[in-house]
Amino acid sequence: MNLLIEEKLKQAAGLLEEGDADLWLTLVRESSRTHDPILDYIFEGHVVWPSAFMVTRSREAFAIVGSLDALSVESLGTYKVIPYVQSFRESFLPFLEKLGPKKILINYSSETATADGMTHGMYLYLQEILQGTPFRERLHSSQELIGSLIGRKSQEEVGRIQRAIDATLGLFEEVTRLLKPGMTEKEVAAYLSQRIEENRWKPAWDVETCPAVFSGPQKGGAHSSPTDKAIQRGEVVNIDFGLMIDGYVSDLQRSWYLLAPGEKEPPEGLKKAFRVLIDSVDLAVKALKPGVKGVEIDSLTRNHITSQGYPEFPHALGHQVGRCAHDGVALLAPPWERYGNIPELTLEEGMVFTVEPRISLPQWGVVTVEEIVKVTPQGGVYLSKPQKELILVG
């Protein structure tokens, strides 16, 4: 992970220059208890006392930390460490005065949790320290920098995501051989959880809903846990599942159909809905190019589905994937109030997104896929082998 941290620190310095800023400041304390999400990208470990992790436009990285944390931070070899004993202020203010930054980026955002890691208490603490200095009026959100820092995936990062994707798709193939009428959603989930444990992997998110297994028409939402409901013939089964491998995750969904007695293929209505779904995914993937807004991609898919007479899906089309299942800042999302200005952000080359529309069908259940795609100048490139047909269980 140290090599990845070094990559991100160098990248951050370049982003400061792009944004005409002089200093990126991440201010934390008791980080094992109150964890700033961006620490996963720039520091490995935890600190206790008030600590500042800083990157300058001159491509240097500094850490002002308590003396008891100093040795562990120094051992990483990525920061020039400035330890203190009694007063953080007495080390921090001289550092700022020597650097003289005109624009300081700090971790707050009203629109995304990824860039909103500074607690309100630490913000007030910073304001109090900077009282009477010109630096207090030079604080700005680091949302834009963090969005690019997390979003622009390196080759190593994409490789790690790919390994998680491949392992997840392998387990989906096992599920195809496993599924049969009468199995419960919980039994399917338990099998996948057992395979995670056997391979010493980790689930990509909370075990209560990773994996999430749904059969037939759904009463719960897309984030609900598996139930004791038995899977029946003539129903769609979909699974939302991901793995964490080497610190990076996958987040994929697949749909199966259990043929009813006498059926050799799905009913025409179900096949039509699935084809509309897949066509909507293809529209989005082809349009995933740098400079396009997330809301524009979402609209392509959403409008295609509703134009064919199906209901609008009640969530964003896609999110970024990386160190966690919901990574980065930019979203493929509709212009709803809940998403703030995030849908208006433009995509950047190297971002990795899910594409996950869904169509609810009262007769059979929910048809959905979730693919993982990388943004390139030529359009989206699938990292996951895309599902093009319902997986049939005879």
Contents of the next structure:
There are 2 protein chains.
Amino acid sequence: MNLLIEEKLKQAAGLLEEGDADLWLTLVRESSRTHDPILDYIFEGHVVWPSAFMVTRSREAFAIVGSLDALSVESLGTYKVIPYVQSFRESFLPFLEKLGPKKILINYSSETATADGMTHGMYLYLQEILQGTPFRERLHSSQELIGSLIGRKSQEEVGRIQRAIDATLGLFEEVTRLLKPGMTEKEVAAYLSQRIEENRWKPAWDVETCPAVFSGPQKGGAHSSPTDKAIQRGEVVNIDFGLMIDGYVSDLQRSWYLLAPGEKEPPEGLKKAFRVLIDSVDLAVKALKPGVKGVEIDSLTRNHITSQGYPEFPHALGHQVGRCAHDGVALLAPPWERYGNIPELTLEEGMVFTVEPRISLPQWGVVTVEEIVKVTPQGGVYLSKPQKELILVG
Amino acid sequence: MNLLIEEKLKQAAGLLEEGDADLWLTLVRESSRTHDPILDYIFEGHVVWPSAFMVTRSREAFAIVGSLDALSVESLGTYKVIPYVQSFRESFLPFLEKLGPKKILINYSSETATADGMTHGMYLYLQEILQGTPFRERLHSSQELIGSLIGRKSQEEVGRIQRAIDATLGLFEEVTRLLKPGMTEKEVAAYLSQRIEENRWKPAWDVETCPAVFSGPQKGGAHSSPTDKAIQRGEVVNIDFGLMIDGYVSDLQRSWYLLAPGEKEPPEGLKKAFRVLIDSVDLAVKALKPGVKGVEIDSLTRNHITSQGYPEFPHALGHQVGRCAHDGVALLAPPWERYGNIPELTLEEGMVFTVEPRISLPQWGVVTVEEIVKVTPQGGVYLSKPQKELILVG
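Now show me the form predicted in complex with another copy of the chain; what you just gave was the form predicted alone.
In what comes next, the whole complex appears, and the chain from above leads the way.
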């Protein structure tokens, strides 16, 4: 990851320039317990004592860390390390005074967890240290910097995401050969977990819901676990699944249909719903260009589905993927209270999004696909070979 | 873990009573990314949308969570779940109004990471939701509740820590048989990592420094990784190591000495230093009683060591262990700025502490032990069979 860290530190210095800020400060302690997610992009490992990881506009990176943590930060080779024993404050304040930053970015955001790694206690600690200095009034949210830092994927990053996607789609093909009436959701999940282990990959999120396997009509949501329910003919099976390979993840969904006795193809109503779903995905993908707002993409899809008489899906259309399945800041989301101002953010070139509408059909189950798409000036480019038809199991 | 969760929720309700508070609110989102460490004590798994886990004085537990997360919270069986789709606020505010709490505890602390799981952004989000309500002025830190909740270990919890300790000490005995001049620090570490894997245990902290292996005089601290340095005769070897078994950890250190050619026992100076070290541990352990301040224990040990002419150790004397290696809130620590007010906190019965002074000897290396001790009214009770002499390698 060392090269990726250098890449990100350089990118961060450029983003300070773009945002007319002088210092980006990541202030953490006991980082294995309360973990600022951005720390993984700029440091490998954990620190125990209060620690400041700092990037300046002049492209220098500094770390003020406890003496016991100093060696592990120094060994990374990317920071000028200032170790302390008794007092963080006594190293930190002189550093700030020497640098004299006019605008300091710190990691908080009421709107997105990605840029909200600073705990409230560390914020109060910083406030207290800065009492009586001009710096106290110069603190701003790093949300925009972090949104771009994580969002604009380098070629290396896209390559890693692609490997995770390809491996996941390969496993989905195995599922197609495996699926049989009578298998339980848990059995399907166990097969995929076993294949992860055999390949020494990792699940992209919690193993309890990665994979999530749903069969037939049900009330569970995307974040619930597979059950002992046996899969029946005449049901839609949906799997939500992703892999982490080389530190980057996929997050994909596919829908299968188990033909009922006598059926050669899915019932008309199901086929029509799936066609509407796929059309809605295509609408979104075509529109995924830099400068467009996430909410505009979401509503294109959402409106297409409701205009055809189907219920609205109860979640956002898509999120970014990268180091984790819910990556970055910008979202393809509706203007609901819980999303704050995030749906209003504009997309940037190089961002990688999922597109994952769903249609719940009381007769057959939930049809979904989840594709992964890169934002380019010409519109979205599929990184996942998109699903265009229900996968049929005879 | 389900029974442990019920145990903790019940304990929390009692602590609200003790602290004259009405509601303990753990407010999180994307909990796999920015993770409030206390969540593991009261919930299994992760939530994505803004979620409130709440314990009331009347021993009822409520969770307001996004609809996609609801099923996984419901399946725990310990919370009355209130699911929402579009707006957290619209479920949360009426709940508060109905309950009418006079004192609400939330998880922030400038002094300890353990009680500081709320991000600053979530704090701002809560402030905004509570604008114009009386509840905004009723928010207080849950530090004291969390300190007791984690600190007072149940019999089951102590039993799990004991298992981790016993297994670790067993591996240290294997190391005694293994150690030879010419082995590198990394080879010793690799042996222990392999033994962890064979037993399907986990390291108690980051694998990079668990175990930490130090040989001879060096400048590295307790949080740096083993190197390719070969272990020499006439050197002290120190290992800092712990295991996680059944969700609870050990954290122990032992010191070995490789006799120099012709030596039958360690040099006088080394023996004397080790004796001073062990005496300082005994002083601390005898004094580990409820009501004593952590700083008092630390200074007993620290002063004994410096009074014998040795340098002060550059860290706290000890920390709690439990679910993680740096557990709980109260510490056996000196009154340094970086520890804030934490050294002034008093010990409670049932807390489990490490005691880990060190003496650096420029000739031979660093002598340390790290014992694990339970606080009782009669003084500390060793959970680890204490090291009394340097372990000699011929």
